[in-house]
Amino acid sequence: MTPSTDIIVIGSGIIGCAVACELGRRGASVRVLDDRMAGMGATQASAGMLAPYNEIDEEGAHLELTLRALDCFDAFMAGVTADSGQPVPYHRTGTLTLAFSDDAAARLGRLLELMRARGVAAQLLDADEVRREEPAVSPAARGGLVIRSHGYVAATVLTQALVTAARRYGVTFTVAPRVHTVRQHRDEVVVDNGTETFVAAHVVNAAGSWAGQVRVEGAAVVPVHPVRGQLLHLKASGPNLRRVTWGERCYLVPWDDGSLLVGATVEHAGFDERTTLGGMRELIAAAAATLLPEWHATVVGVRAGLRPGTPDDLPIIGPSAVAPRVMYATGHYRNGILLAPITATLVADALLGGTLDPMLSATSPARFGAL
């Protein structure tokens, strides 16, 4: 049995690393456990988009959570880069959402009304304005919506910066067999991976798609399921897009080096993390439908990751009702990068400050029973 620590974080994706870094920054002793190196799960197949209005276009807890996350991202990035000493590509150059049909155009109109009601700057474009804004877009686009507060970040680089910053705060990262059992006993929690046991005052389950395989003694299984997403990496042969662009079948994220990320498939393939020819074909066809026929690029590669979904599409963040020393931070699905800073703050406030943010009532694991 290893010596005890204040907090064990299970999982070293973007959520686990952000949580561990924030806990370490506030003075806790933290150990992160995972069966692979940090950021090698769903995070490495993420395009890093920061675009809440493109994912959620109606009022509710999910929109509130993502907007809070976006509001704190500038400060979060400033802290990570200062603490790690590593530059992280991060741009708030906005998004352009395209409409290729009447229904899609009507949706953009409704989204514009929602944003105006919230005082958020957005601009509805006609077909000619779309092509002036993004000359590489297909002439089939009937219109578009520019949301200037959106952006993107290099997810893998950000994760590595979080690891560096966390280590400077004394956080330990341990690569070990996957944790399968967590047991609360009085004022401590025992974590078992089949070959070793670890002891801590608190545990955070940030295991992503594998969160349900971490059994908390006496609790129901957390309802997280894997959704495979494949991401295509292209290199533009000429001028790249100017900003993140959403078609009706894909999104496109341009990087400063001329790369273009095209994502992402939505596949219920269980725990299969392999890339497929079918996934690549789907993404190529979607990109071709969004861009000019004469826009050329070479294929750099394709990546796949398993995004953790939940039955209601909201993440699961909050303490276990059965084992109060166990905290959940999982189920972020397509918004793990965006929600990393707010998740880290919510978890750290609860564990170290004893403060349960009102938002945790919506993300509580208790909504799924005896968790």
Ligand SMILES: Cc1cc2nc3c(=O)[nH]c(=O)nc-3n(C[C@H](O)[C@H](O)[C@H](O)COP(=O)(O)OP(=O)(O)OC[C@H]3O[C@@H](n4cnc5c(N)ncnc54)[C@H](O)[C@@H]3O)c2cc1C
Contents of the next structure:
Amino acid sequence: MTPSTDIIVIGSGIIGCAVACELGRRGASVRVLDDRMAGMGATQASAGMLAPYNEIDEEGAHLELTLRALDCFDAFMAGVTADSGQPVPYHRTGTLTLAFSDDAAARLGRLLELMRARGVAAQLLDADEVRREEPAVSPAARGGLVIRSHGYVAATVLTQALVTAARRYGVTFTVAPRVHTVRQHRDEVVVDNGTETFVAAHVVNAAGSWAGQVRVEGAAVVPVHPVRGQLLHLKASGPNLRRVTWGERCYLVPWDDGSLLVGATVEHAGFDERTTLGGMRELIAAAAATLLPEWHATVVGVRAGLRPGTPDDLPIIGPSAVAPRVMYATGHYRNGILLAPITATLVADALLGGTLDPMLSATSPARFGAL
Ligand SMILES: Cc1cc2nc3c(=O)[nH]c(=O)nc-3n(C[C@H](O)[C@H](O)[C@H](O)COP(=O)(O)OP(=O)(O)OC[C@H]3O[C@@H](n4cnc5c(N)ncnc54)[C@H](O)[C@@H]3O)c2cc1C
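With the form predicted on its own already on screen, would you show the form predicted in complex with this ligand?
Once more the chain from above appears, this time first in line as the rest of the complex follows.
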């Protein structure tokens, strides 16, 4: 049996790394367990967009959570950069959402109303203004909406910076077989991976799409399911797009090095993390419908990841009611990069500060039964 730590974090995706770093920063002794290097799950596939209004277009807990997440991103990035000494590409240059049909234009109008009611700056563009704003966009675009507060971050670089910062706070990263069982016994938790057991005062299940494969004794299976996303990486031959652009069937994320991410497929393919020809075809067709025919690029690569989906699309963050020393931080679906900082704060406040943020009532595992 490995000597005990304060907190074991299962999974070293962006969520596990952000949680571990925050716990370490606040003085806890933390061990992160994964069977591969940090950030190699869904996180490495992510486009890194920070765009709540593109993802959620109605009021409610989900929008509240993602907007709080966006609000804390500047401070979070400043902290990680300072603590790791590593620069992380991060831009808040806004997004342009395009409309190619009447329905899409009407949706943009509704989104504008929602944002205006919240006092958020957004600008509706007609077809000519779209072309001036983003000359590479197809002439079929009838209009667009610019949301200036949105941004994007290099998710893999950010995850590596979190690992560096966490190590400086004494966090240990252990590559070991996958955890299969967690057992709460009196005032400690025993974590078992089949070859070794680890003991801690608390455990955080941050195993992404695989969270349901970690059995918590006495609790139901956490209902997280994998939703595969594939993403195409291109290199523009001419000038790149100026900002993140959403078409009706894909989004396009331009990077400083002249490359462009085209995402993403939404597929129910079980735990299959492979890329496919069908996925590439879909993304190429979607990009071609969004951009000018003369926009040329070479293919850098294609990648895939499993988004951790939940039955109501909200993440599962909070302590288990059945085994209170077990905390869930999973199910972040399409927004795990955006939600990483707020998740780390909510988990650390609950574990170390004894404070359950009111937001946790919406993300509570108990909404899915005996968890
Ligand atoms: C194509 C694509 C594009 C995306 N774009 C965006 C975007 O633009 N913006 C955004 O905010 N989000 C985006 N997402 C979503 C985001 O990537 C995910 O929500 C986020 O990466 C989830 O992070 P995670 O740490 O929970 O999971 P993961 O990154 O999957 O990490 C989970 C880790 O747990 C480990 N693990 C699993 N089981 C065990 C076990 N039993 N024991 C030990 N370790 C275990 C795995 O090996 C893995 O490393 C995108 C996702 C995809 C696929």
